[in-house]
Amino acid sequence: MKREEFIEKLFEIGAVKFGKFTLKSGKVSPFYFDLRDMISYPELLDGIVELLVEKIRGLEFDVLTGIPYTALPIASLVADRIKKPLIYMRKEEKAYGTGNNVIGKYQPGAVCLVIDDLITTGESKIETAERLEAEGVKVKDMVVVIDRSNNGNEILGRSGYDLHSLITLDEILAILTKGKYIDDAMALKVKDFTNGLAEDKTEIKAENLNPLTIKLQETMKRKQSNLILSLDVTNQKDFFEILDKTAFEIVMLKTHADILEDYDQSFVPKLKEYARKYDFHIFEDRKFADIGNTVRMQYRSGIYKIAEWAEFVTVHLVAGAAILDGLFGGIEGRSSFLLARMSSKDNLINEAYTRKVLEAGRKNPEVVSGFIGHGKDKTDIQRFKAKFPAGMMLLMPGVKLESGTDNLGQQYLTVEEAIAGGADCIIVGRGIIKSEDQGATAKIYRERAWKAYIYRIN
């Protein structure tokens, strides 16, 4: 099958839309690509086949997958076509029976080419390939039918990875123009709003942000601090103690009241005029994670009354983002940063988690302030900050001054790995707390990160 004949077909079937389509981010796109029911038609599926054997005719791999679910039957014709083993990742990781996560048989080491539909931002495609990698399996070359992105073999090149695709988006315009299935007109509309997307760096303006994440930002100029301090101690002679050698170096400090043994009324008052006078903001890690009637509780009553002092508190989203009007509704002045990720080994937080994390904060900017997750290296924090809503912050936990893991499975990356990758304030407990010179080593995480944040954002 030639491509104009391709193209022209994946139109007639409905495969490729002009319109009005609103996406998932909410956004109205002017054309729409969804080459699910490909898989009805058995002409269009042997062209697709062909183009692609022809397309990967020369590349050097040993089993090839598709990306469930478009991807997956056009890779078993083409595994079949070409007498190559097809393996595919499932979905969500198996927590039973043998708990393989690849279906098929492979041998430790072995080279995948890996098939999809479509690339957008290539999100997708660098997971799929990390899963895989995690697995024993190696991935250098991808293939996809419809390259819809600005710059997909960029975006996969900085991860090592090539792209291949049979046909792009200015190819499709330009065969569906001159076929007369669309005008000219349409054409430059969606063109438009593609170099659009690339452009909109900024979900959210600034005018909707909450004011405290304003004014964090703010703080951190002034005290040239990007330093939290997670100070967890069980007694308020430890932690006045601590906090009387540290707190000119940190921006924030992260509390667990209900750890101190002999917490009394006299605490908050004393806390809030150590965060006034040595100038950092509180940030009480409770991490609210049950329904919405019950975290109000939590939050505004009982002995501890944290809306009332705790500038920044930690939520869980595992009960919806409805948890985050249980907190804040009816309250100002008051905001949060979303658990997406967590550094421990072995923890439960999955992609397909994280990525409504962060959407729950793109649509709640007033209460939510940023978000805390850990990533295994710079690239890897990379993509996570990219996905981020423009505005919101990156806390990140696990740092250190030298990287490694302790023997609770907590793993830490450099001061600099975390600042280069994208985060704007890290969080540091016992790197500082467990010192002989607490002040002082506070002091030189403040300057590494501090100048780290600076390199980066210059």
Contents of the next structure:
Amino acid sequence: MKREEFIEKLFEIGAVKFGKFTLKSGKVSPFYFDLRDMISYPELLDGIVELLVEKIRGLEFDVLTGIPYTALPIASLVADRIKKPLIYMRKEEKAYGTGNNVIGKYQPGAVCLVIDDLITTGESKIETAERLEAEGVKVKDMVVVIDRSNNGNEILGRSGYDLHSLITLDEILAILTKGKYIDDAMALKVKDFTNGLAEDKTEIKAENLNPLTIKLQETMKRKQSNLILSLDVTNQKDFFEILDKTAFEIVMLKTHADILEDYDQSFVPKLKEYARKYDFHIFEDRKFADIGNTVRMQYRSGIYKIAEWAEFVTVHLVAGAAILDGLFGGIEGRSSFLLARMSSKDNLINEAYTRKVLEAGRKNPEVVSGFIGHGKDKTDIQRFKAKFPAGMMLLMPGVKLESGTDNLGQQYLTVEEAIAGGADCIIVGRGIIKSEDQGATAKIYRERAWKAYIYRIN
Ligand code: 5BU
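We have the form predicted on its own; now please give the form predicted in complex with ligand 5BU.
Let's see the whole complex now, leading with the same chain.
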């Protein structure tokens, strides 16, 4: 089947529609694509399989899959035509890594071609690939029937996948206007609409970034440091002794004030004086996680009165993004890092949770400077970072000079892995604190981290 004919047929069966459609987001779109009914048109199905087989010729893969529901019957027809094994993921998510999420047989490490009907944001494609990868299947190439975004390649490319699309939105518009199925005014409307969506996605404009984010980035440049020391000790004497040796090297000091056994009213003024003198920021890793009203009191009252002295705090979004209002409502000059992923073994954060945290950050740049996150290796971190709202930072704990684990489930990446993957700052605790010469070790961390950072951003 010719491409023109194929596109016209899609229009005729109503798989490609123009008019007014209210989307999930509430926006009104001038066009709507829905390929679900295609399976009921054998001739069209035949055409699409033929075009897909042609498109994937030359790609290397061991098995193939279609993303349920729409693309699964299409993928099974393609599998039959090229005589390659088919597998598929359950649509409903079982726990990760149980081995029961993939249906069909494959060798561990098998390379899988992913077929889907449409691409818009690429999220469902990336999610499928990540779920397949969690089950020991490798994904490199993905094929879609329609690239509705016109830049699917770029979106998936950032996450390390190659996208092949049969037809793009522009091509559909060109063919349908040529055949007089739609007029130029409609084509223009559709283009305007998709360009508008693209702009929405360009996300946070520099002027909306939290001023503290900008300040932190300026201090990084001024001190040539992206090292955050996590000063986890239980008394003030050790605390300030270590700080004396390391303050020159760090851009920010991360505290857990509640582990100090001798915390008293002298602590904060002294800490602030160090921060001023040595030019670093203060970051209390409080991990707020309760309802809005409670976190507000935990942040502003009690013994620690964190809001008075910590420029940044960490927040778990398990209670919902509304706790950001509880924390920061009516307060100026404070910001947070949201926990998007954790470094501890078997933690319960999954992809869907991470995605929602990133989305919450995108919507609240005035009180969110970025995210805390980790990954299993450089590629994994790159994929995670690719989803960040523009301008937001990734701070990464679980970092040492050598990779490894501790005996309580902490997992370490090396400085270079962390930063090459996309960490903007590294958070180091015991790697420095437990070393013999804390000052010299902090210097090594700073130099290695800064070198890797400069290399990455250039
Ligand atoms: P370490 O000594 O370098 O392992 O200390 C790491 C610090 O970062 C420690 O204070 C943790 O509470 C903190 N941390 C972490 O290790 N992993 C995480 O996912 C998060 C915080 Br969130």
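Note that the coordinates shown come from a computational prediction; the quantities given were computed from them, not determined experimentally. Positions refer to the first chain, counted from 1. Definition used throughout: the rigid core is the maximal C-alpha set that superposes within 1.5 Å between two forms.
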{"property": "Core-superposed comparison between the two forms, Gly47 Cα displacement 2 Å or beyond", "result": "yes"}
{"property": "Asn293 C-alpha moves between the two forms by 2 Å or more, core aligned", "result": "no"}
{"property": "Gly136 C-alpha moves between the two forms by 2 Å or more, core aligned", "result": "yes"}
